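One chain comes next, on its own, written as structure tokens: the form predicted on its own.
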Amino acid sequence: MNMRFAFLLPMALLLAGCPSTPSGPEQPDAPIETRVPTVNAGSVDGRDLPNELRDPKNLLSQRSVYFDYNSFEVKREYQELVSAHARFLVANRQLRILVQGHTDERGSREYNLALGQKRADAVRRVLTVLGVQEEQIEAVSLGEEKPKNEGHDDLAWAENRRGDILYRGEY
């Protein structure tokens, strides 16, 4: 089984990193999707999540995949993190996740929404190549709308270029 992951992970990363750029005329402002927990989604603070997801010593407690500027390629340094979540989701088919793609504040609103979606889709693609069922994953873009760091410098922008993996009960 580990050989399968060792073979599939480089392929998934290759597919996730295939470049494309937004094209065509600018569209009118796209709506920003917001998520409000539903009654049956679990607790908002994540107390109903499995212990592995809440233990800060466990790799599964890490939920952010960071990207380079103007990129949606899942970097090598996040392979083990994404693989760990894939193994966990394959072993727990009842669990559902939301992958939120984020960008820094640079670029137009439309471009950032498109880039955020590509980042969320890149993480989703790696997970599905590693065996996670499509039905377990939803990928959305929040663009620049929900920064992790409110600053306006390289450090802040680096923290905001990310894909966050949220398990049901956290969204």
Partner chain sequence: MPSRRVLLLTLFLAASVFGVPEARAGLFDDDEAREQVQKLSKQLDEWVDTVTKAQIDLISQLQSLREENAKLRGQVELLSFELEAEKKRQQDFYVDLDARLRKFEPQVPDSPDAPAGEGKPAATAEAHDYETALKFFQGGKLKEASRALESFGKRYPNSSLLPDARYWLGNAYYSLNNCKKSIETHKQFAAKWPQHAKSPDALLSVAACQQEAGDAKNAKATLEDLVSQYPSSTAAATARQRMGQ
Given for the second form:
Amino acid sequence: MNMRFAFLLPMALLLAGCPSTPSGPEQPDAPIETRVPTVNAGSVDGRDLPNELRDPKNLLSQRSVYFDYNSFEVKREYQELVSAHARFLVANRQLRILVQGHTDERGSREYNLALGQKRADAVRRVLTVLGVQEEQIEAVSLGEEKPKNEGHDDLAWAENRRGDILYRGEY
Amino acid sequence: MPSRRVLLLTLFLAASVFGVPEARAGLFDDDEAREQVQKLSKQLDEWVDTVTKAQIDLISQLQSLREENAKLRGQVELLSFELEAEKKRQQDFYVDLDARLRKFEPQVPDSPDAPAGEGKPAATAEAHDYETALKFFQGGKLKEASRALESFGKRYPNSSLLPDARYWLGNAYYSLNNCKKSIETHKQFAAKWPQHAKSPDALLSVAACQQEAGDAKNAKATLEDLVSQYPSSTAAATARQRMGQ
Amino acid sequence: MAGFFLNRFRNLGALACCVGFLAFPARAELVIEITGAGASRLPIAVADFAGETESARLVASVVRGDLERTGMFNMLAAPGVAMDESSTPNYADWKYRGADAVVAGSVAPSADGRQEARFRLYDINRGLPLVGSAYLASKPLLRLAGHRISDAIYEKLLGEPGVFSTRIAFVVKNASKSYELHIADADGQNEQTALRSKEPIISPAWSPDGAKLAYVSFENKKPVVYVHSLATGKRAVVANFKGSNSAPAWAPDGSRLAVVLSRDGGSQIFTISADGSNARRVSTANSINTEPFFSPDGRFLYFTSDRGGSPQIYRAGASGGDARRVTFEGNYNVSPRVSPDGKKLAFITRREGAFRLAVLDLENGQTQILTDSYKDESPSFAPNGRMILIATETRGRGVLSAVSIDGRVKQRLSISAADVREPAWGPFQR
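Please give the other form, namely the form predicted together with its partner chain, since only the form predicted on its own has been shown so far.
After this comes the whole thing, all chains and molecules, with the earlier chain placed first.
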């Protein structure tokens, strides 16, 4: 994190220092980032969360449980992931999570909201069986409203049939 | 899992309290204890994993049972809907068939000056009373049926439905084992409306009653009468069979 | 090098900004499509209105547009006919032109500075005036005066109230992924934004008095039910329990709402007071129970449930009790909406993979599928029960469509470069 800052800062100064003429030292290796992330007002980036949750090598950095079509069962392949979060939440009783259930775009929005709730509830149930307290979890549904993949094919739909685990600070 | 930690701690304490201070060399040295603890810890891990997996399996089994149950419920809902619809269809079909058949049955005027049954204002009340009486009969309520058919005859002496009412009344008496009245009613019916489609059947019924009453002679006479009057009717065929016996 | 890029990027940004400001506000455009042969249409002519040209032209065109859009009238041209509501029409001449009815009128400034729109409707065959009236409106509201005139004509000629002066609500999803709750006249004009949000808004529902909208907003990363007073813009949270809160539906007397809460686990129907207090659970089946909708007499709730293994529509008492299944054809029947007279049920059915608007006659049990589209959603009846407004998709874009209950007349409302969805037809304005 700090290293990245250290890297970015001189470049920013450099850019500010040379307005129009490209006379400064060439920086062939420095990536020039012209894409600006769109930040939604009110969004949070979970800076204060424990490192385990953000370390890509840690299973806890994985937050999505995918479901089959018309299915509301946490598949075996995701049980390890859910168990890891359960252990983490049991060890850290002060942590709170939001489980967001999602569906694909087909069908009624409100009915899909109810289907997404079934998925969120399924994840919640596994977590509570593993010892997480009800107060630590809120299971909600976003239905078809927030697709991860905006496509309209089987692939996109599969990616959107999902339960996401968000830690407080991230929502 | 906290329970596992507590257990590990206990094991560890137990090992240190009983093992180390007493220092009974040979019985429980450090390495062995550590190995033991590790082994137990591993077993415990496996056990917790097994229980957890079992619990998760139970959840998914419960879920599939629920889905199965819902499907069955859906099938029950659908079947009862279809049964209901089928019943209604059958009823409509019966009513329709009955109405069509009635057109083919000879409409026998009671007397030349009687107005035609159809189109009469009273026709609906008449038809209703007739239907009610028939329903009693079909529902096995024979006494009610006979009473309703008797009063129908009194109330609508000029009705176009009167012949049918009399025929069914005869049948009702027959079913009530009132042979005397059955014979009387059916004989009157067949005599008064000889062209009625049901007259041969009425005679057949008369013969059956006479036979049951032990009056073989008259029974035979009735059957012969039936065969000569309605030679091509199905009732006549039955009559021939009975006479042949 | 890097600086060059940066500057270039800055300029682009500035340009984008300008474009943003210059861009025309998204405008709804209404396309009328009248399908189905054999619809008998009443020949009518609306003469140019007398008076101040611009206002008179506006009112006359609003009336013509309104009547024509219903698909129930054959609008005859009436060029150069000089008449107003006080002149006697040349009946013989109109008869010759084939008109059954003729409308004449005028717009003139009134003493208080507003505009006064007058009209009279004539029965050509019987040779007599049928109805006439006057409406006062400030200039910006002249369209509304036109709609009121159309309402009066429609009711006189067809024997049921017109819905031209009612309003509709719908959600617009912009290319910039922001969501707006819009209110517009029934013809899609006079569009206003009631709410803007970065997060989705769904399921708007008009209060029976037309003053408020209940809806579901995801602005708190979860569905929460709000009630929004349109005149003041004041919003109140009416259901924000742990879990999801959704699918608001007003009881006909406006005192309570049915909502769907997941606070007990699963999706269950509750009723709550309009202020959000006093939540009572209505549905008990251990399954999805959602999309509640009150029967017009307030005695029953129609809703969607998967208790039978597939989503189907059921009916139960408004305070609970045994549910009776209502739909049996197909394995996906959702979004029940009862007609204002309580005799018909509009819903969305899936047939051969396509989601279509269907109407079930609650008296004889017959179902009719009204569209051949593939992604119909969120039906809502016009307050006179004649049309059903739905969201659908054409060429991958969300549009609104109004379909007559016999499926013969279809109107389309679309907005360029935006998705329109979640329509709700408002009640009669009093």
